[in-house]
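Just the one chain here, laid out as structure tokens, in the form predicted on its own.
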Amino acid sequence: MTRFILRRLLQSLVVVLLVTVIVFILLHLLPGGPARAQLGPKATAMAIANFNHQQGYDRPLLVQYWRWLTELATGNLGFSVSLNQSVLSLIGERLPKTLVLTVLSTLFALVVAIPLGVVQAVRRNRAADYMITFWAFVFYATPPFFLGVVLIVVFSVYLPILPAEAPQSSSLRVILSQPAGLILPVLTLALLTIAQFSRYMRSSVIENLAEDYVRTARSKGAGESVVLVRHVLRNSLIPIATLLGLSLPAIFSGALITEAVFNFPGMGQLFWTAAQTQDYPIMLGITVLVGLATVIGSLLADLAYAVLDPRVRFA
């Protein structure tokens, strides 16, 4: 197991090493380059020249990545010109946002998505069954900002049950406290993720259920709620475990685009508002920490899959 661990920690590494090829690449593609995208298009020749020559990019590539590299190591993401303030310290103030978002969409989505994944499997081709695909074809098939506009008209229009907009604050506490205003931003993103983890539940149960040690399990007297719960239901939640590994950057940037949606204070109203300033730091801040949020989605997807299923340490 523990070789296992270090080969994946030293794979994940080199996947991060390409991220940031790729970011620090993007930065000199920036129109004008970094100068320009920072001092704005009125910037002079001389200005241009004194900028480049602080930050060090009239430097060779290879000596600008590695002094890059090293900074981003240290917490360095740049600072923002527009909103005064570094980039790793506006991350910091909003990230916690997002991830209560992320985190409780996500374990909505899988107390709701398991159960109907089971209930699709065992009244295969009945009417429950064609009734849950319909709608998880559906939401699937739906934008996630589409999905929230539709949720606000139905909830805070038609039905005026539910603030339209999340709660303001920069807070997390007082954002916390006001649960109502949640709801919907919640909703939106654990909808999307309902509908693709049911399909792979419904999917892996039918799989399992014509194993062998399931009829093994039947010929010994076992009952179908014991052959689920203890035999099918484990062996199952490996390719959800997989599949929820890889969907977590999906999901965040999810997030980022439902926070735009519901003016929620979190990275994705960050990104919204640096794109529109065209603050390229804090753009490639976020995007340098949505690559990495991929790379330790894939390996604790591996980790899950490891300990769900022993056989795969010995890969």
Given for the second form:
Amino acid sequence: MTRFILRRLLQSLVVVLLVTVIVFILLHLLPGGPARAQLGPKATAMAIANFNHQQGYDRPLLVQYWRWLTELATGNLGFSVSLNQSVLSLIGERLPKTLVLTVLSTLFALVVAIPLGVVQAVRRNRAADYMITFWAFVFYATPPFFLGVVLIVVFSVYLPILPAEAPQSSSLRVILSQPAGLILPVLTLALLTIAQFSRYMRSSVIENLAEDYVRTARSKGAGESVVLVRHVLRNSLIPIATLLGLSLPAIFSGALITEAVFNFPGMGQLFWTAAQTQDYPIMLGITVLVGLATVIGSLLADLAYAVLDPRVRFA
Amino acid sequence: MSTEAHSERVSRNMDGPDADAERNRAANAEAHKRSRLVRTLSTFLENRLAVVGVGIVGFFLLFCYVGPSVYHTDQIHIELSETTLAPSLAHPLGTNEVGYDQLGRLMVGGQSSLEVGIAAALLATAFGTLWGAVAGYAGGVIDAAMMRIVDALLAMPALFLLLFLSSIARPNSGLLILVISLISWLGPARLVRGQALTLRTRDYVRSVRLMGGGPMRAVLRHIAPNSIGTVVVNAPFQVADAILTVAALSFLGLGVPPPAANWGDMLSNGINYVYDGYWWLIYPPGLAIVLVVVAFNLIGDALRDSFDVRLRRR
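Would you mind giving the form predicted in complex with its partner chain, to go alongside the form predicted on its own above?
Full assembly next; the chain just shown is listed first.
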């Protein structure tokens, strides 16, 4: 077990380093480099040379990378010229809002998708299974922005019961005090996740239902609900833990679109505006941060997997 | 089942050391191969949902590529006297905000969506297969290094990378294909690497080295072709995801520049008029995307079922 943890920790460290290398390469892929990105297209060659010298961009790439990395390690993600604020403080303002959106929708998705998957597996190839599968396919295939707009048309235009826009405030408390405005964004993001998770849950339960221990439990006289909840459900949830860890980037991508549709002042919207104003420090800072979160997430999922399933740690 | 009896007979013949079996082997192997293809195909076609999927894709291919030669529209010049007309006999799906006929635009836009989706999926699958095959065959440090790169790219949200890459250069269809395949080769790479890890220990792969064949030959002639099943099953899902990604990029303002358009551009454009009640600008392209993506997912599911014997028996 200790060896397994150590190996996974080392792997994660390498992946985090690679994430920073990729972001560093992206930074230098910019046409004209970071100087052009900050000073704009009209900057003179002299201004650019000056800027490069000041910022150390004329030093060897390895030296630059090391400096950038040590800055990152101390929490300096760069500075946004267009918003005149450090990237870290910008992210600090927006991240809690995105977390509200993603955590709420993921929790909601899990609460819905897990029972759906179980129902589908138990009533496999019957009407209920086909119905749920149909909707899972449809929601999976719907572009999130289209889904968001359809929800707005239904719930804000035809049946005007929910606001079409997320609460507009820079304060988290104000946003949380208007839960009605959160319903549609959370629902948009959740429907996509439900479509995906319920499919995984279904096949996971089907696989476990065919295992020997289910037959053993039944032959011992355990009732169907005990077999399902005590044995099958618990084992079927294990792959979902891994899936959750790996889904973090996809959930953030979904949040980016959802925030754009509902004008939700989160990190995705910050990223999108940064892309439009070509504010690269913000884009790269967020990418590093989400990359880090994903690596930690999948590490935790793997560790949870090893704790829950002894076959993994002894393999 | 007769198929099981058949394969049993084949395997018994192959095991037999006598000359008779030796002579029969070639013929039997041929029949076995053909019957496996037939079996795979028939399982695929037995799956009614798969037939629906193929039908939908076929319909849209006809609609997008044959349609414009039956239903002629001008998709180049704007017509400001005919903007946002509701559906009528002259324009079955109405016109958009600069006077393009919406039905004709759906055909032309579909070409772009399908081409970008399929091309990006093919490119990503080819590159991912090669990457995974090399990593799995090489093993050791090379494998670890190559797969950590995959992990690192997987850890970054695809849409974020796409937005970043597309903000560097104004996208056209070619660039979209490249950029989308840049982020979607990771799945196939991991799948094929898993296959390659088991394939490299097989005798026929080992004997390549024994006979003096280089690693290039082993990867290109043996590892990659033998993981084709996994790759083929994955390909329709790749197409579906690529079409969705194209649409998402359009929404974020990174579609192809007009007068060219794809379904995503049409949809995100129509959304600007959601409060004006111009439903024909929103639902037709939206439904087209949903239908095609569902269809490719159905095809992928059916392919997986027909390749996976374990699932077939259930």
